Structure formats: C-alpha cells, structure tokens
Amino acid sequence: MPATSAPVPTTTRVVHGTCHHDCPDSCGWQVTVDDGVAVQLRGNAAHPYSAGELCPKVNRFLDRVYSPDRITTPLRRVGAKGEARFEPISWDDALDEIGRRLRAIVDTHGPGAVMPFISAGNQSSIAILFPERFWNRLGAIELTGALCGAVAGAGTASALGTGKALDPVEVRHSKLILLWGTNTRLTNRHLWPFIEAARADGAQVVVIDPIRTITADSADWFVQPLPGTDVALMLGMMHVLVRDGLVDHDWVADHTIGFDELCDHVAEWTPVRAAEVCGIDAADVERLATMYGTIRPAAIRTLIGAEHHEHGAMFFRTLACLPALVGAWRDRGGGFARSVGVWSNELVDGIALMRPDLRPAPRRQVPMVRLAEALDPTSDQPVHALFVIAGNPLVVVPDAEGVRRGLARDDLFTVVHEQFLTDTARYADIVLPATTQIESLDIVPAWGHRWLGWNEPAIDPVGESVSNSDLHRRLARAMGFTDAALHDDDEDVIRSVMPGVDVDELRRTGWVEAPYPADGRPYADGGFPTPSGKVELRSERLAADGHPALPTYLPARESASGDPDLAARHPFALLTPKHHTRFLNSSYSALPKHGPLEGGPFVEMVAEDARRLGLTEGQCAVVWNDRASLEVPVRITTRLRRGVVAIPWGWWSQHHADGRTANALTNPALTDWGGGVAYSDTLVAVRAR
C-alpha cells in the first residue's frame, strides 16, 4: 500500500469587521480566514441593523482584496501623464522622492501650495481623520465643505440649531412617512424593512422625487416635481397647513420663532402657485399637505441627494421647518430624519483625532468642489503638490475637464494613494499601495444608523500596501517630523479619542450604539441648541450672512439666467443619480465582476423628447454644454419629466467611448451655504452622434 502524506493542519477564523464604504448602512460583516487568506466574507447575522444582509457589490468584496489589477508595490510615472505608464520602486526610494519634492515646494513657494485631498473612499475614523494630524503639522491646504453631507448639515443647522434629527429607524412607529429625495431600497436599503414593518400597521408611504425611482414604484403615492423646485412645494404645503387651521399653535408658541412672518411670506405660495413652479397638479399640493397635517405620527426622511443644488441648503432648512409647524416632534415616529452620523460625534472626539493644535498658523482653506480651480495654473496661488487619498477626483469632481487639465501639468507633483490605477492614478508621478478594510483596524461611524462599528484586521496587508494611517506616518518620517502625536498607534489613538466607551468591549462585540432619548423623541420638549432654544422660522443669523431670513424658493442661477439663448442652445435639465446597484460612487466599477454586468454609462430620456430629437434607443447621442460634451447610447425610459435627462455617474474614462465621464458636464457652482456643489442644477442639449 502506498505511503500517503499526513493532511496539512489548518488554522480557520472568523473575524468582525464593518463596511467602510460612504454609505449610510455601515453594514457589518465576518470574514472567514484560513491560513492567512479571506475564504469568504458575509454579512454578520447578529448585526443590530444590516442584520446580516450585505449588498451586491460587497458580497463580492473579496474580489477586490485579491483582483489581479490591484496595487501592490509603489509605482513612479515613466510615461506621460495619463498614460498609466509606471515601474514598480521601493517603498524608501518613494518616500525619499516625495520627502525631497515636497521640502523643496514648500521651501519656494510655502505649505499652501500643496492639497491634500482626503474623500470618503473609507469613511472609517482614523482613515479618514488621522491624516489630517500629519497635514496639520505641514500647514497644507484645508478642505472646506464637501462633495456631499455637509450642505444638508447646515441647512438643517440653520433651522434647528444642529445636525441633529429623528433616527430614521424610529418610522416604525410613523402612520405617514415621506421619502424626499432619497432612494431608500437603493442606497439605504436596510432602512427598508421598518418602513414595510410600519406599512404593515397602517402606516401611508409618500415618494417625492424628481426621478421614478425604485422606491418610488413601491410607495402608496409618488409625487414628480421638477428639479430643484422642492422648496417651492414645501412652501406651497404651508400655504394649506396655515389656511386650513392644521398647524400645531400650541407646539408653535413655546417652541419655534416667526411664525407669523412665515404665515406672511406663504400667504402668496398658494398650491396653484406652488403647482406652477415644480410641474405637478395643485390638487396634489393640496393633498400632500392635507395628510401631513392631519395623519401623525408623521415622518420626513431625506438623505444628501437634494443637497446637489445651488439652493440645496434652503431645501434643508425648509424642509426642517415643516415638522414644527405641526408639532410632529410631540409623537414618537413624528419629526425628521437625515443623516445620524452626527449623534456619533458623542462617541468619537474627532478633533483629538485630527489635532489642529499641531498647526504652526492658520491654513489655507479651499472649498473641496473647487479642485479644478486650484490646480489652475494661472490662478493666484496654484496647487504644486497634491496629494489624493481615499478618493478619484477626476470621476467625482464637477468640471472634470478643469481637473483633468490641471492634472496633466508637468509642474504638479501628484501622490495617490490607491488599490486600483484609477482615473486620477494614471495621472500620478507616484502611486502608492493601500490596504483594503479587510487589512486595517478602525473605528466607522454610520450616517444611517447610531451604532459605531468595529474592523479588526482579517489579514496581513496584501504586497506592500499600507493603510492611510500608515501611510502618514511614513509621510512624517520623510518630513523630519518627530511630533508623537504624528506617529501613534492606531489602538493607541482610538482608545484617546473614545474616553466614554469600553473599547475591549466595543472590539469583542463589534459596535456600540450612540445616545439617543430612550423614548425616541429628541425634541418633544423643545431644547432646540439655537440662540433662541426653538426652531428659528426666521433666521437672523442667515439675514446677516446675506441669505434669505425665511424659507425662501429661488431658481438656480443655470437655469434662471435670463438668457434666451442659453435656454435655447440648453433645453434639458441633467441629472446624474446613482442607478447601480454593483458599484458604489467611483469603486468596484472597474472590476469585470461589477461594473460591466450594470452595462456601462447612457443617457436616459422620454420617448417624447427622443422623438423630437430622432434619437431612438441605443442609438448614441452627443450630451453637452459649454464646459463639454459627451458620447452615450441613449435609453428610452419612463422614469423620467419631459425636458429632463439623466446619466448615472461613477463611471470611469475607459468606460465612456470619448474618454470623459457624466462630471465633465456637471455645474461646479457652489451652493447657497454648506460648501457644497450644484451638480443637479445642469443644463444641458442632446443631440444624434
């Protein structure tokens, strides 16, 4: 008989880890180990809100930690930029180069001549803050605003005195609840069974959006306002609750500020009015502010979409308002509900995280939707170093064109770092490997439930590949710089910055839920953190920084130009939503197991408008305006208004026939406050290739 090998002993775990990808779910997840290796990762059964289900593209995250096409080892540029032509070095002859280029721009021309960009590609704790530690210690350019979150913040803030709202989870207990302008069974998809549990005890769901979503096909009604004429109907809705007696008086007087200036500047908004202005019938104004003010508990939930206009914290702060007016904070299931991120800030003290105590003076402050500005060469005080972690600006930046000519300059010093050769990585001089979450220790907060997650490291980081906390503390090195505070080790900083939790305790169970009132009524009793304590229907803070003191509707400068021929040679409204289910943003897309299987970039209109233009579907069209213009096949839908179009975005150059992607098109105007981007208020023509 012959001799046979004694079978190889294995060692197999499972580890605890949550999602990091910027959306609201946060999911937790287990990742099977066997000898070093993830074998498979799933959903965590015993998650107190993902509940175990994760989401097409993360089922399959573990073809992203092992793809082929993954970043391994640095890169230098060889080849022109945006050829993607680099030669593997080594991790001292990287940060030797970066060490000597970035002392000898900061020698010529100072600190704020170099932008690091940090977005939300990892939306964990101390992938996303630690960094700012080592960038503060250098007096590089600050970021202010954001591409998405802070706009809604704010409007809310200037209306409630903080960030704060109902968890959205307590619509359990809604009889009415109002979806506007979120995509709640795509991009908040767990949030979906409490919305079905509370539908089940009688509960009406009402859709309001610009696009026929699939939550709007699974609501009791759905309303289609034009884009960006939101806040016209929401002041249509006051108009109806103040003429039909139907506002809370009680609640009003002890608990808000200038009600009856509001009841004044309503008074003109009446539901044909309102009806004019967003598209829709003045019947269906009348009705939506008849079931708000008559059914309760009644529940508002949005999320950042709506934030994407010029005008987008006015929407935040109109909506805002509407839960006082009638006294919806009284009821369990009644008020508000937005991103709950902020609740986490009880938690996790994020400026011991960041440390500004290390800069040597004020930095130099650039609004994060402005990049293609600051890498303008002939701008006042152009960019020479940038540095792009956790993101790929060049697919998710307006005037993508601008960011692209900019990244092109011989004299811009670009590091990314990065797992794939992004759109903005094939433009780098040097390209950095970064660890996947299944590879770093963090802490991720949530902005759609309260409860903080733990990620325990499954497996060694794959190749060379360092995370971004590493990665600074490397930077330092190269630097000189000896702070401690710049060198700390990851466990040594989350327990300092979480002073109130039970670390050891948060990383055997795997979260920890943020304060909330037990009773799940945040402002029953008022104790509003503004100036005054009550809700401000009129704002003096806004009237001194020159914005409307009471809610206010005012059209996009884009489209209210009072230009005829730009009316003219633009027709269409362009939206650019997220249609996709296997990719998220920028990533996955350009794995063959994600994005081709969404079946690449198009451009979506009525039959009607198509006819018009003898477009038919497949057929490719030209989309453009005066910033650019862009190739896709056009599909024929009914999701959509006449005189609107839409192009999901999050796809890369490679994908679009001409090289350029849906934000080459996008308007990069700033928004009313908030420091955010006004990428749905774009106009656009369409016509045959």
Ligand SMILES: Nc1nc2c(c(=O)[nH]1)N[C@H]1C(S)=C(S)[C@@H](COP(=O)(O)OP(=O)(O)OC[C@H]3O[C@@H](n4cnc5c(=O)[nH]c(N)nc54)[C@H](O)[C@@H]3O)O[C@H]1N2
Second form
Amino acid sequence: MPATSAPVPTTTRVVHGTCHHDCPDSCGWQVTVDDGVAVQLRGNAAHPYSAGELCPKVNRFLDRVYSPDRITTPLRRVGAKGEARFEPISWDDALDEIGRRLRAIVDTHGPGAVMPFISAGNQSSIAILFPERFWNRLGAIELTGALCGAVAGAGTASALGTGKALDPVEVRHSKLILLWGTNTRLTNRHLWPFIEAARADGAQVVVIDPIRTITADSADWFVQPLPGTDVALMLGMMHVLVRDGLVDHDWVADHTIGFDELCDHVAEWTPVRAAEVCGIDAADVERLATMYGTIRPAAIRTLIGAEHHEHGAMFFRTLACLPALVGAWRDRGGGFARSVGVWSNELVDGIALMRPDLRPAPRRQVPMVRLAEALDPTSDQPVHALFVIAGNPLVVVPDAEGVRRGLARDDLFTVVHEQFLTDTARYADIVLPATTQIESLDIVPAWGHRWLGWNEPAIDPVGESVSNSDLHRRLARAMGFTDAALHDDDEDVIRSVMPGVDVDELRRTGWVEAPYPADGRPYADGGFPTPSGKVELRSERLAADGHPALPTYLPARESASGDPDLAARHPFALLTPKHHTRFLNSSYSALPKHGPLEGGPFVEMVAEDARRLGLTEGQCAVVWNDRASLEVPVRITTRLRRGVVAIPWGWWSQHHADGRTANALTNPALTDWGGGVAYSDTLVAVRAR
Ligand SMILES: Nc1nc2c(c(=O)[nH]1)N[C@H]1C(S)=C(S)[C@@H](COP(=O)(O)OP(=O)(O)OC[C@H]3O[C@@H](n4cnc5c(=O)[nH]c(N)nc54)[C@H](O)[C@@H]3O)O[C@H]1N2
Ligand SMILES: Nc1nc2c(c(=O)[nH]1)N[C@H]1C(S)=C(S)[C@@H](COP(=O)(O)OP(=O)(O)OC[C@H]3O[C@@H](n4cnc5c(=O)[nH]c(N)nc54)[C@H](O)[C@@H]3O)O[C@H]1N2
Ligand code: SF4
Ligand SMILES: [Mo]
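Output the structure of the form predicted together with the ligand; the preceding block shows the form predicted on its own.
All chains and molecules follow, beginning with the one already shown.
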C-alpha cells in the first residue's frame, strides 16, 4: 500500500514581535508558526527603523529557542556549587523550597539580606519592571546604578538637566557626524544606513575611539586617543573654538550659564597640551575643533562604551557641553545624540509598573557594580539570598573571581532564572527555566530609536519555562503575598500602564512612536530642565556633590593610585570590548553556530608590544594584575596603540583555558557619579606563558 498522499493539515500563522535584547535597535520581527512550532523568524520589512534586517546574532534565534541545551524544567543542585550537577524537580517542589528558605532568611537577617540581581537580558517593560512589584513588597535590596547606561544618563543630565537628547536618526540631516565612543556598525547597526544617507548628501564622519573598530574603518577620519583621555581632547577643542571666534555667542548668552568661567578654564588647554594627554597630534585637535566650529549641522553621536571609566560621567557631561558652544542645537541634525529611551518613558508609566508604594519600608541600596563585595561573607551585611534574573553576573560583572568566591559560599541561597546553564547558573541552588521572547507577551521600548514595539507570543512556553512576570507571580504565591498587584495579568498591566496609547492599535500595527518635536530641533530655543533652565557649563549641583564645577580632565585613579609602582608593575591598559558580531554581551557564545565561528578568546596587541614581550601570533600569553591572571593566545593587531591591549569580552569560563574570563581582571571601581563601573580603566601586565 502506498503511503497516504494527502498532506497533513497544518495551521500556519505569522506573529509580530520585537527583539528584547539589550541592543539599541529593538528590531521588529515576524515569526511563522506551523502547528504551534516556530519554523521561521525574520525581520519585519515594514518596521520603521530596522526595515526587515535583523543581525548575525538573531538571524538564528530559533536555534536558541529550540536548542537542546535549553533549560526546560526547574533544577535542584545535587553537586558542589559550580559543579553544575542538578536534578530536575517540579515547580511545586522548587517553589516550596524557595518559599521556605526565603522566609527563613528574611526572619533571621531581614529582607535586606535578599538581593534580586535583575540584569539586562530582556529589555521588555513587563519582563524587566513587573518583577519589581514583588521585590518592593518583600522589601529586598534595591540595586543602584547599573553596569550600562546609568553613567551616560547622569553625566548628560548634569549639563542638560535631562538624558533626553537628539534622536539619533536625525543625523540623516547632519553634515558632520562625530561618532565618539560608539561602534555603530557593530553595536547599533541599523543606524548606519542613516549615516550613509547623510554621507551621500555630503556629510563627513569622524570616529573617535581608542580602538580602530569596524566603524572607524568606514569613517572619513579616525582619531585614536588613549583610553580615558577624551575630556582633555574636548577641552582642547573648546580652547580652539574660543580662541578662533567659532563660538555662537548669541546662543551661548541665551541658553548657557558659566561660559566666562569656562573660557578662563580652557585657556590653559592648548591643543599641544590636550594632544599630549591624549597621545595624538596637536594638529588633529586643531582640525577636529575647526571642523566642529565651522561645519553645520554638526551632530555628536555617542552611546555607552566611554562610560566604563572612573571619570565616565565627566566624559558625558563635557561632551554634552560642546553643542551649546557652537549653537549646534539651532539646526535640524545638530546636537548631541545618545540613548533615546528616555523619550519612550512618556509612553509607559514605569512607576505604575513597579509599584514602589508596595514597599513596607525603604529598601537597602547596594550598587549593582559591587556584587563581589555584597557577596563577601566578611562584609558588614552579607547577602544571604541571591536571585539572578536575565543576567550572567559571573561573566559580566567586574572582579569576576570575587563574584565567584561569593557564589561558591555554602551559606548563600542562589536562585537563577535562565534559558541556559550559564557560568552563573552553574552555582545556583535552584535553576528555574525562563521563556524566550517568542514565548511571552510584552512591550519593548527602544533605546536607539523612538519606536516602542509590541511583542505577541508566537508559541507556547518551551517545556515548563515561565516568563519573568509569571515567575514573580509564582514567587508571590510561594511567599503568601495576596496583594492583587502582584498577581495582575500581563495584558491588563500593559493596558493600565500606557494610558495615552491605544493598545489595540499598537497590537495591530506592532509599534507606536514616542513624541518628539515636529521640526526635529528639541532645544533650538533652549528650554533645558536644569535649575537654571540653561545648559550648565558650570554646575553648582556637581560642585555641591564634591565634583569639579567645570568640565575637568582627571586621570584614572587606577593609574594614578597611591601605589607608586603600580603602573610599572602593570604597564598595559586593558580594554575588554564588545567585538563579536555573533554575541550579545555574554549571550550566544556557548551556541554552536555562534561561539565556534568567532574562534575563541584572545588578547590583541600591536606588533611592537608583542616583540618587546617576546610574543608571536598565536602564542599563549599570561595577562595578569592584582585581581587575577588569565592565559590567552596572542593576536597581533593594528587596531590598537602601543601600551593598550584588548581581550574582546563575552566568552564563558568553558571557553577559557584556565576557566577565568576577561572580567576576572577588570576594575570594580565605581564611576565618578551615576553608579557605573570602570571596566576600561584596568591595568595589566603581560608575559609569555
Ligand atoms: N554585536 C553586538 N552588539 C551589541 C552588543 C554586543 O555585545 N554585541 N551589546 C549591546 C550593549 S549592552 C550596549 S551597551 C551597546 C554598546 O554600544 P557602544 O557604546 O557603541 O559600544 P561599546 O563597544 O560598548 O563601546 C563603544 C566604543 O567605545 C570605545 N571606548 C572605550 N573607552 C573609550 C574612551 O575612553 N574614549 C572613547 N572615545 N571611546 C572609548 C570602545 O573602544 C568601543 O569601540 O552595544 C549593544 N550592541
Ligand atoms: N568586561 C566587560 N564587561 C561588561 C561589558 C563590557 O563591554 N566589557 N558590558 C557591560 C554591559 S554594557 C552590559 S549591558 C552588561 C550585560 O550583562 P547581562 O545582561 O548580564 O548580559 P548577558 O550575558 O547577555 O546575560 C543575559 C542573560 O539573560 C538571559 N535571558 C534572556 N532573556 C531572558 C528572559 O526573558 N528572562 C530571563 N530570566 N533570562 C533571560 C540570557 O539567557 C542571558 O544569559 O555587561 C556589562 N559587562
Ligand atoms: S540584537 Fe539588536 S540588531 Fe539584532 S535583532 Fe535584536 S535589536 Fe536587532
Ligand atoms: Mo549594555
């Protein structure tokens, strides 16, 4: 008998969603679903920003969704911490154990011994903010600052009174685009077409970065200052603008305060002095300043990379002053563009989502950056329960070996909600399975453009996985918390926190645009929300907090430390940048079509440094400092300068010969303000193994 030729009936649907990754592009996608199985995920051509393209990370998203390595049931640790020996358990058993242990810890040590570490794995509003309702109700530790973004926002606000700046797509109208500390073609690839369009109309693109990135390769001009020295370059530019009469005095008089003092202050910042600090030619300082003072419209585009320095906030504060001096805000396509998420805040009521009113008392505050310290049993008030949600702190937090020592504590109760058994999850007492973006309903405000996206679930949760919000509804039940707000349904929450948005229309079209001035000039006539209503070139608020009142270049403390021979013992500056097109932070490096195609970890240095150290291409080097040491093969590069080495970041312990990752070496110092981290002010020594 021939096999039946009748086709098996299938139901095919196409479902619209939005990428949740911590990436400025928040692309729109379409998932094709056959009989409940996602068979294709591709860019939505109608999306007003991403226009149908995704990226080398997410082009294979379904491999991630259906990976044989997905965690699909709750797991309980049966081996030693870090050994990754687990047994599957039921959700009921997992929640019983969590409820019991959490209550005991709260009874003994108070809720200030419980730390929810919610990282950046999912940028959707419900996923990232709804959990705060539960943690507010419990009164657990509140993380302050952030590994990403808080410093750029705080620094900008010191000058402008707000993080709200130019919409990056407005660079389409610029004639000069300074990409300052951002690797657009890697990290924000969907902005690049706007830059190319401006270029086709005659715009010049300058990249300012200590690394010759793929973006630098595509620029008209590349300026390569030493890491952490840009403020000197900015002050040198200000010097030239003042000296050469390139300041827009009318705009400055109307919309800034502190100009006269700034003029006196930059008088000593001659191009020669600035160039000396930055390790570039004085002629380049002159040229950059002259271009900036004469070409209009002029846009400065920056993102996150430059905040990862001890004086990271000062970088953003000083950079945000530059457009004011030349009156750049007058022009469409002129001004200062950074993360744009703050514009979307007008669409979503974050307070209503997080419900801080549920707190029984003020929460204990701990800087996110200082995880290693908070887990240290000898600290004043060590953490006793750690809940890691959408993050991989063992790979992403500085002083990673300090974090590892904390995670290894037998008296620390660790719960990790994850899709994969990450380095961090290997140390958990309980691992709980998390859904991927195509398995849950959410809304996604973008930080690289003004389109908030709808995310419709395309498939049922894989295995027994649950979304972040479902997890926290379950935790509330396990703790016996009956407050209605902790149990609200996702769709009801979305409707209640977007009062100004037609949610049915949003669901139908897939996106809604955050409001922005129609003429594209947010500050043409000033109106900055600082106390003075003006751009604060001089800031009383900063002075009151003990910071310099004027933009000021300060060398990093790690290199200028009290230890006189630190720089002699550790003569190289180490950068640990995002570099791999197939990684998103530490996500994807363990997937077979991602990590292996990127090769493996390496340390880059220029040929001259390698020669001096007696190292050759591919040879194993030891990179070390007082925090840790790491063995990695050498790659000779022309992307760096002498004295600067780089270990591109995102690899897990399993990829490193000695199980330690780049962040074992990095500097956990807090930034000047904004509560960020100085990853990129790390000194190391290098030798052949
Ligand atoms: N492919 C890919 N895309 C990503 C990510 C990823 O991991 N992979 N991560 C996403 C995330 S979380 C973020 S925050 C964004 C970040 O987006 P970006 O901020 O654009 O990227 P970064 O690589 O962090 O930093 C940008 C550049 O800053 C430079 N930099 C470091 N120190 C200094 C300095 O002192 N002065 C100057 N001028 N430049 C400096 C670095 O060399 C780097 O080239 O990218 C997002 N997009
Ligand atoms: N040395 C060095 N360190 C850095 C940086 C650097 O440039 N250099 N960059 C810093 C920056 S900018 C950032 S943003 C941070 C990123 O830090 P993290 O956000 O911690 O980065 P990821 O490693 O991507 O971890 C995200 C995890 O969330 C999981 N996940 C994804 N979606 C969900 C979900 O819906 N629910 C749950 N529960 N889990 C989910 C993923 O599987 C993944 O393991 O790293 C910082 N660390
Ligand atoms: S990771 Fe970024 S570029 Fe890639 S699909 Fe998501 S939003 Fe787009
Ligand atoms: Mo980030």
